[in-house]
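As a starting point, one isolated chain is supplied in structure tokens, in the form predicted alone.
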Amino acid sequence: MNQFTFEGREKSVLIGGMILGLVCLVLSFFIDGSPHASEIHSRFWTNFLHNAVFFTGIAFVSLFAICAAISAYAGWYAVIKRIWEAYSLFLIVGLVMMTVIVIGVWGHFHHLYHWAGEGVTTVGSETYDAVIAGKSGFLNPTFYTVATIGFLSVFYFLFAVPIRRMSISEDKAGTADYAIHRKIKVYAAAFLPIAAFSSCALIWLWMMSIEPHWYSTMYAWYTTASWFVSALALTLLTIIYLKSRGFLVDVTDEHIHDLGKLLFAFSVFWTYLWFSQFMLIWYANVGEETTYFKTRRDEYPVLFFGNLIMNFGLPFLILMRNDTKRKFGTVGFAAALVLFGHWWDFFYMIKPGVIKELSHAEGAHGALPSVAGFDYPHLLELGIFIGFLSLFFYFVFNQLTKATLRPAGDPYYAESIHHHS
């Protein structure tokens, strides 16, 4: 079976998940205990930003993985490349979602970013902040808008769409067409440096600038690693589901094993970045740097330690044995755990910072208040996650119907189906 069919039952389940997510998102607009809840609805906006950034990032790193594999003359991934292509096209949905955040910045509909507040960079204003004013050349609504809409548009329209179109045209050619593949390689090689530099700016703007007085040179690496591990986990879950329906017959235990190894390896790599960032800040003991980890460790221990347990401890123990990476049940459980764990990681990066900035804006000092939906994911947050995940899969499954799952025209496809690790 090479042509995926998006059945009515699948559509019904995913639409139900999206409705659940929408209901929970709307409820979070009204059920909000954060400071100034009636004015800025921080629970709603942080939930929206959290999930928009998480799934947009998965789309981005999927495109990056395709381009990296093409540039490295990799062949093993060809049997699953249709999945990553479908993921990458979700960038258009991410563009729409992040445009909503942009509109909120200009309209002051939310207070996700303290630097966007009125008077923050105006000398003499009651809210003037010298530190933020010094960063205003980067942290300002205009640059946020241009970078967000501009970079995402470039990723989608200039790279994701053409690469997908040329990939499909290879199949229509009937045989492995190296002329088309050479064109794809040009796009892939161009995308990698552009994406590497521009994605850092997006990560700093979307997430790190939530706490504008704090910064880390490792933050972009850390966030991208979290995105990539999430994409690997989602890829494994997608493959397992498609194979359960009789698709992807050319995907063997060897491919699952390699994806399992990547999931294991990059979970360790993510932990290395987590520890490196933490250790350097702890060792230097500079107050303006330690505030990030001290806040999370002392005020949000469930988030702090849960992050390490779900994203390092459990995956390490489960995937350490070689044979577990070939068992669908075990690797599927690990993938589901890691996907949720890194969604938790983004919650950990976003939520405490917003509450801290709102509390400081009120002049509060000492321990931060415990606020539902910010201390750890509550039922509404879990429902919203299900909704966004359903939206992602609905979009991806629609894309999978538009091309054969077997890219027989790819020059490396024969190598891929005979792959042995």
Second form
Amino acid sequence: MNQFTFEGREKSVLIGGMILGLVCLVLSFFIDGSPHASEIHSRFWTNFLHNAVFFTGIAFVSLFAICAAISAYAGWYAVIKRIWEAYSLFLIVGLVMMTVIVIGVWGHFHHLYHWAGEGVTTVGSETYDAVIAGKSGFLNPTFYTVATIGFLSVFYFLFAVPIRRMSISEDKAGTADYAIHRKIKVYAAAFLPIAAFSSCALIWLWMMSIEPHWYSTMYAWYTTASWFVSALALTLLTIIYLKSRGFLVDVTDEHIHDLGKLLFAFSVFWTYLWFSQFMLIWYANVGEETTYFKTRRDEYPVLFFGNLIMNFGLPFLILMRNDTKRKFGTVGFAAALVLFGHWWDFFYMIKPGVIKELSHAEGAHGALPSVAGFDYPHLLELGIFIGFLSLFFYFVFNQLTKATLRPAGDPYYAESIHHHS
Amino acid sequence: MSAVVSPIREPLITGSKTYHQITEDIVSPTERVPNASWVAGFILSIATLSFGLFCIGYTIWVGIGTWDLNRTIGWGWDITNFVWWIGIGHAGTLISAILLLFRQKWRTGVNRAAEAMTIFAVMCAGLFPLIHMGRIWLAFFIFPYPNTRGPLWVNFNSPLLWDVFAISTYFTVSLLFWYTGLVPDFATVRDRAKGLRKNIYNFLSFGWTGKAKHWQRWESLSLILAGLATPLVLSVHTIVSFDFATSVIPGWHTTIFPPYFVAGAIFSGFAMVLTLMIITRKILKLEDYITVNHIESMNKVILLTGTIVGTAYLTELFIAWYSGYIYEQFAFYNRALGVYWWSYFGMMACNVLSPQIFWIKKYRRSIFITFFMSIFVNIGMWFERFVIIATTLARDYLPSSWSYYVPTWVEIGIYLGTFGLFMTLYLIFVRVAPVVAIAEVKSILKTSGDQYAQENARSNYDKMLNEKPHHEEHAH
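Shown: the form predicted alone; wanted: the form predicted in complex with the partner chain:
Zooming out: every chain and molecule, the one shown earlier first.
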């Protein structure tokens, strides 16, 4: 059982999930209590941006993880590399999704980014904002477009696709000569710095600029950590599912244990970044900065504390023990929780900011209006999450059918099967 | 330990060693009379240390006025040196703890010396805040002991106090970790010794006999300490970064400081490990245990952390512009183009640009280049702290307070003195303890010795490729 088959039943379930997601997404276009909903449909657009960024990021960090593993001579990961390869190819879907956001920026279909609004950077205009005007060398539709489409294209066409192609050709080339592996190493090493610099710009543009006055140097690293934990959680869930179907016989408890350790370690790392960012802003107590956390803590307590409970408290306690990292039940539960938790984290980063900007644009001060679909994930948002998750898995399963799940030509493959954690 | 090793991996022990040869090679330097270069080095170290002690004494006797600090620049070389030494003290515990958790076999060649270096570097670092208090005889005030001073307590809100806790915890755990690793090796030294020497090493090794139970406990203790030390490696420099970042000084108050300081600390720590190991392996003839492969791995860590630090520098610079906050923008303008432009330039050149030569394999494997780079990196990391501290303070909100600072001979003397202290301790260490972890190197011989690696591993490897893992039946 080394060749994955994408069964009809799986396709039906995933297509069902996608239809559910689509229906919910369309409904959120109309059922929307946010300001100017009939013109700019913020509930729909924030939901779309939220999920697009979340899953594109998972694809991006999967590629990053492959490159990091190859550069670090990691042996253990060879048995799961097909999963990360399949994830990384999802960048192409991410490119399409983010292009939709780009089109929205140019057409003013949405108001996700106040800096893209008309007159915001024009001196003398009613909506002129001097602070945003000062940033317009970076925050402008042209750069947003070039960076989004340019960087994602580079990630996908220059790295994800060639690495995948070389990895598959390694299956046939045998183990005698590692020429292909040496070539992959060059691509992997080159990707790391390119990804490190460009992803920061993308995160600032896609997410931090939603609240264009606010800034934090930690933001990009924090977001990347959130993506990485999500990718690890998805990997565990995918492995558990594939094993339940009888695939991935070479993946043992030892690999599950190591992935569990990584999930634990990077949940703590995420918390470390969360705490560092929060603590420094809270302690210094500068109004321009505290507004980000004060809004979220006072007016979105469900989001604020839910984030910490799901992404730190529970995984920390559940994965603390040795055996819980090895049992499918506990590690699978923790992975599902943390995946949802980090999806929630992106919700927390995006949604309150959009409401705040919309209210402030109207000159409102004080408490923000509580708006369904922005205060916490409602049923429609959950449906949309299921839809995007189904899309992701449909794409990934389809990629898995295209190559063996047992890439024995990898120079570390035997090491990986006999791995001890 | 899995015996299946990819033939693509380079050996970590060369020279077809046997277990006995490993013991001979590593223990024998402690059994010989020190050679002339050691004695010369030791005299030089002690002399430097003595001058440093004199300068410290002078500072305590006369007061902090012997330094060139002024009302604008209240922190100069003292805190710069403190942060610099603390940073260097990160690599040891990183190598022992995090690389142990990641099962990196190459750590065994360098972990012992790196841990020792960590402990000595933290000792050097600890000196500076103590002296800077001015009234060193009141230093015990920083400990929150049940006090006799009525309502007078330490300031629990201050990151400087958190430093006391973080560093003392880190020092304790690092020391325990280092000593735990030394126990079986001291026993090895004892087994070859006679008379008083035997008794001393027997005492130091806690009467280790090498029973299975001893090894089992030793391994669990190592893992537990590794688990404790891992968050500590991050916490120490995180809290050092809080000394600056919790303030509202433009250029200091930035949220990226914690992870960026940690990355910088690992960067400088690895550089110092390289400086020391390149000399040590040559003098003690340990080239078979600290191979070019080890040096290449460490150079990769240098390249990685140097680039992380570079990302952080550019992030700071960018966000300073992006913030739209003129004081923040000025702080960075002043760093790059102000009176201390040369230190910013030195920092960028040494920390970000120069490590990029390690993209080329030939340079990563060149001992000569690595040695110079390792010193370069530490110069750069010293500049980084100087840029953050003195440059930022030199230009505050009031132009009438603007100032310039150069150290006095006393400050320079104290800094030199810490080198003396560091080298004295290190030279004593190489005389009394095995510089390479004997037991740990032996544990990887069968997988990473050159008689077992690469082409010699291939036949077994190809066989294992089609064999199921033993614990398959336990998998669900």
